[in-house]
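As structure tokens, one chain now follows by itself in the form predicted on its own.
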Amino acid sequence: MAERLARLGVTRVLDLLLHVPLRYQDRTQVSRIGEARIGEDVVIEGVVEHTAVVARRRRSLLCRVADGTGSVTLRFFHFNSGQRDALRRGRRLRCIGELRAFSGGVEMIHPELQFELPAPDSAPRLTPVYPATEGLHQLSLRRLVAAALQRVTDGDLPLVELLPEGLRQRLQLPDLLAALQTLHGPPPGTCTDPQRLPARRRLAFEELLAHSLSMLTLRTLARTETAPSLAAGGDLTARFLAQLPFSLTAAQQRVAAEVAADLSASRPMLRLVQGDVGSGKTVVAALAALAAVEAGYQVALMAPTELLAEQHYGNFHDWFAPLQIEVAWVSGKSSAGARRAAHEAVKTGAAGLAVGTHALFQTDVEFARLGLVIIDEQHRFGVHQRLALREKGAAQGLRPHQLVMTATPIPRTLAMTAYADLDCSSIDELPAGRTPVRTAVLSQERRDEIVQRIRSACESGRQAYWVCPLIEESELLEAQAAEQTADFLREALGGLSVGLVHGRLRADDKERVMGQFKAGAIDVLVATTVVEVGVDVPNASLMIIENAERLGLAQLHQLRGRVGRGAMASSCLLVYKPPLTETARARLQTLRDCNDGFLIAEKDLQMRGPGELLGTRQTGQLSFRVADLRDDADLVVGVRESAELIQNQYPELIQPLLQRWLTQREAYGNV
């Protein structure tokens, strides 16, 4: 039982009380057997008249129950002697299940039975239906939760109220015990959706508060540490800006100034820079890196995929080579010799910048003087990974500054929750000359028309992407789907060059194909979602996304952002397999009507929730037990204010709140 409960995140008696029902059933209305309707779930009450084990086609236990208005047969195909003995003649019981007609009258198959009937004067309650797991049934969960509630009511289990009374009154929140009693057995007439109950919102508020306090605690700890002071604006910065073929936008200049101010301080910077696809975050990161190098420190830049890390390496190498700054490529897939050379350059300090994936925070990578950590697409990493890389710079008694970037604009409620330990900057302006991408939604049945669009674009000197998203959780199947599409397009587009990139290709093969596409030697690039971020080919003006209904809004917007990177008119075709669900239709409609990544992110949060939006299915970050940011977004501002109140006036409540809600979860400060 303990193992099964653990699968639900229940390891303490307290966890049972925090296990919120999915919905409620109204079993307070007892039907007379003679008046009950066939085909409906009903509650009946009666006396056992006869019980027998029958061995016909299938051995079964039959029990006839009557209430004076009629009788019903209870049928059990799976039973034991204890169940048979419990159904003894003359015993009164309550049966819950679907009433069915059969040749001998009416029956219930495997109904739920209640032998302990509510006292006549007891208040009727709705019946909770809990999230369950294999081998753990609703009856067991209800008994366990009821036992836990009884222990609290009897005083055997201390349940301390951790929200100050003044705060509860101001926010009109019920006390904890009252909220739990209502949540696990609300009175009839209560809304059967727990999400809308004030009792659940009381628990959601406390959970969000605990999460916010954990982040504020981490932030406070970070502010007590010392970081190197990295003054910006030296000769390297001036030379770098002079060699750029464009001017910085006002938004880039504003955010670069915010980053520079953080770097010049002697406490660690913890800043998130978010911006829409193509807004120029990488240039802001380069300016931060130059400030560190000019001050005599090294920089680590970590990206979630080999392809994106390679793209960053190429960009920074091209930018920094004229400035005589060595850039090291740190990859687990490099040859042993190349890996040794890169590690040596980082260890001795010869490399001012190290670019790589997860390989950067492995123990065999040592920095001589790490002053700045830059993490791209933060939502692909867990908090622990971010902090582990930060530990690399602690050897000299100084903590490196942290700059976190994301091209997935984050809704305000999510930023205040998932990234509460970070200061946030937004690059909310696109470079001059960018044209909005026109988006169309097409059925895959119009594939011939789509192929003709590709031919037309390529014959006019443009290039195109054809993206095949993950069909199943298998890199092999995804690669096979991409290969089949490439073969189809080579045949359909005779005379045009078709390239292929997917996750199973070797890094050097991927780099070679991407290089050919960027150079214009490939007309159409068939790819899996490895091209989602970072790939920059200004001549590509057409993006086809197959099975678009399978992807979330943020990911679709990221993919669409691979085109429209020049001044030419660009298009994105969202190709779907009919029929569309209502949710998929709404998602594709949103993308067709909107190019603003921040608005799209808000919609994505509403439709899919924070777990998928942040990619936290993999990282384990931000998994709430009760709270749901789609339903509880309005609580977030009050939560942040309350967290600061508790931190300042009730610091003794912080640890109990963290222990109640974050046990066995994010111990952010102890990596």
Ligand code: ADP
Contents of the next structure:
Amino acid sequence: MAERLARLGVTRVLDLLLHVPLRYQDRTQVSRIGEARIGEDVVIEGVVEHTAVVARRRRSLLCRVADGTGSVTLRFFHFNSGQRDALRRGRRLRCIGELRAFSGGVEMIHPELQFELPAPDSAPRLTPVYPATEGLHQLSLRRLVAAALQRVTDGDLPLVELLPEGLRQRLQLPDLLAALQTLHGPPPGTCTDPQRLPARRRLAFEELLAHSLSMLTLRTLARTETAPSLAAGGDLTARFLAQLPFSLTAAQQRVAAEVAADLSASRPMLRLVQGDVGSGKTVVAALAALAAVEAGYQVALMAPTELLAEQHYGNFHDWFAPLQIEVAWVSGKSSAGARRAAHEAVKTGAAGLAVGTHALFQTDVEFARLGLVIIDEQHRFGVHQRLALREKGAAQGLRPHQLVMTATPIPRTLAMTAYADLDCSSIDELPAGRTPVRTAVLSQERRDEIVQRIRSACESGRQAYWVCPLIEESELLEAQAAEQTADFLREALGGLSVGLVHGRLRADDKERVMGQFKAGAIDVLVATTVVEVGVDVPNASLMIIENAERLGLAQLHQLRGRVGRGAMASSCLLVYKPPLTETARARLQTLRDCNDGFLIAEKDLQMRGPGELLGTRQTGQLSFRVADLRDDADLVVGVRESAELIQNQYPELIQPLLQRWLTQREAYGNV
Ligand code: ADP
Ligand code: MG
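Can you give me the structure for the form predicted in complex with ligand ADP, which would complement the form predicted on its own we have just seen?
Below is the entire complex, every chain and molecule, led by the chain shown above.
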């Protein structure tokens, strides 16, 4: 039983109380047998008139129950003698099940039976239907939850109210015991959707509060540590800005100033920079890196994929070489010799900046004086990886500063929950001169037309992407699909050069193809979703996304952001495989009509939930028992305020709250 319960996330008696019903059944209305409707789930109450085991076609137990208005036959194919004996003549009981017509009479097959009838004066309650699992069914779950509740009311199971009275009154939240009693058996006539029940919302609030406190605790801990103060004269910065072919947008300047202020302090910065795709986050990262280098510290820049890390390496190398700053490339895939040289440069401090994937935080990478960690496209990394990198610490017991950049704008509610340990800056403006990408939704049956579009774009000197997203959960199949598409395009576009990148290519092959595409030697790049994050080729003006109906809105927006990076008009074709469901059509149209990453992210959260926006790692950490960020988004602001209130005025409540709601793994403060 314990093992089955564990499958439902129940390992403590308390967890039973936090097991939220899926829905409720109204069994408070008892029907008269003579008036009950055939084919419906009904509750009837009567007296056993006759019970017998018959062996006609199949051995079965039959029992006639009457209530004065009629009688019904209960039929059981599986039964034991105990069950048979319980149905003795004269016994009063309730039967719950579907009423069926049967040779002139009515019957119920395997109805649920209740021999203990509610006292006539007890308040009627709806019956909860719980998420169940194999070998553990509704009846057992109901019994277990009822027993747990009984232990609480009897005082056997201490259940402390952890929300201060004043807070509950202000937010109009019911007290804990009342909330649990209502959740597991609300009175009829109230709302029957557990998601909307104030009782559940109170529990969701408490759960979100616990998560928020855990993040705040982590943040407070981090703030007590010392970081190197990275305030320099700004000479490198000025030289860097002078060599850029553009000037910063007002938003970039504002965010860069927020970052610079954090860096100059001697407590570690923990800042999240979000901005729509193409808003120019990389330059802001470069400015932060320069401040660190000028102050005599090293910088680690980590990206989630080799491809993106390589691109950053290329960019930073080009930017920093004229400033005499050495950039090291730390890749798990480099040759042993190259890797040793890179590690050496990092260890001696010769390299001011090290760029790489998570290979950067392997134990054999040692920094001489790490002062700043920059993490790009954060949503692919979890909190724990972020912490591991922080452990790399600067010399003399100093903690490095941390700058986290997300590719996907994150709705405020989600950011406040998933990144509550970070301060947040938004680059909410695109560089001037960008023409919005025109988006069209079309069926894959119009392939000829699509090919024509590619041809004319390439003939006028532009380039195109063709993205084949994951169709099955297999990198191999995805790579094969991309290969087939590339073959098809090579044939259809004779004379144009078609390149191919996918996750199964060797790193140097990928790099070579990307390099050729960037240099304009390849006209059309066929790619799997590896191009999703960060890839920057301003001359590309056409993006084709196959099987678009299978991708999330935020991801599609990300992909679309690969074009429209220059001044010329760009287009994105969202190609679907018919037939398209109504919802899928509506989703694609949302994207067609909207270019604002923040709005799109909100919609994606509504439609698909937080997992899609944050990636799988983050989702693991955001799997709440009771709360659901779609239904409970409106609680988040109050939660954050309350967490601060509790931290300041009721710090003794923090530990009990964390213990009630978070598993060991989730208690970030304990890492
Ligand atoms: P993202 O925020 O998506 O990471 P990038 O940092 O890759 O965006 O920048 C997108 C493109 O815009 C790059 O080609 C970059 O050089 C360019 N860019 C960045 N800032 C500006 C600016 N202020 N004016 C014009 N172009 C800019
Ligand atoms: Mg980027």
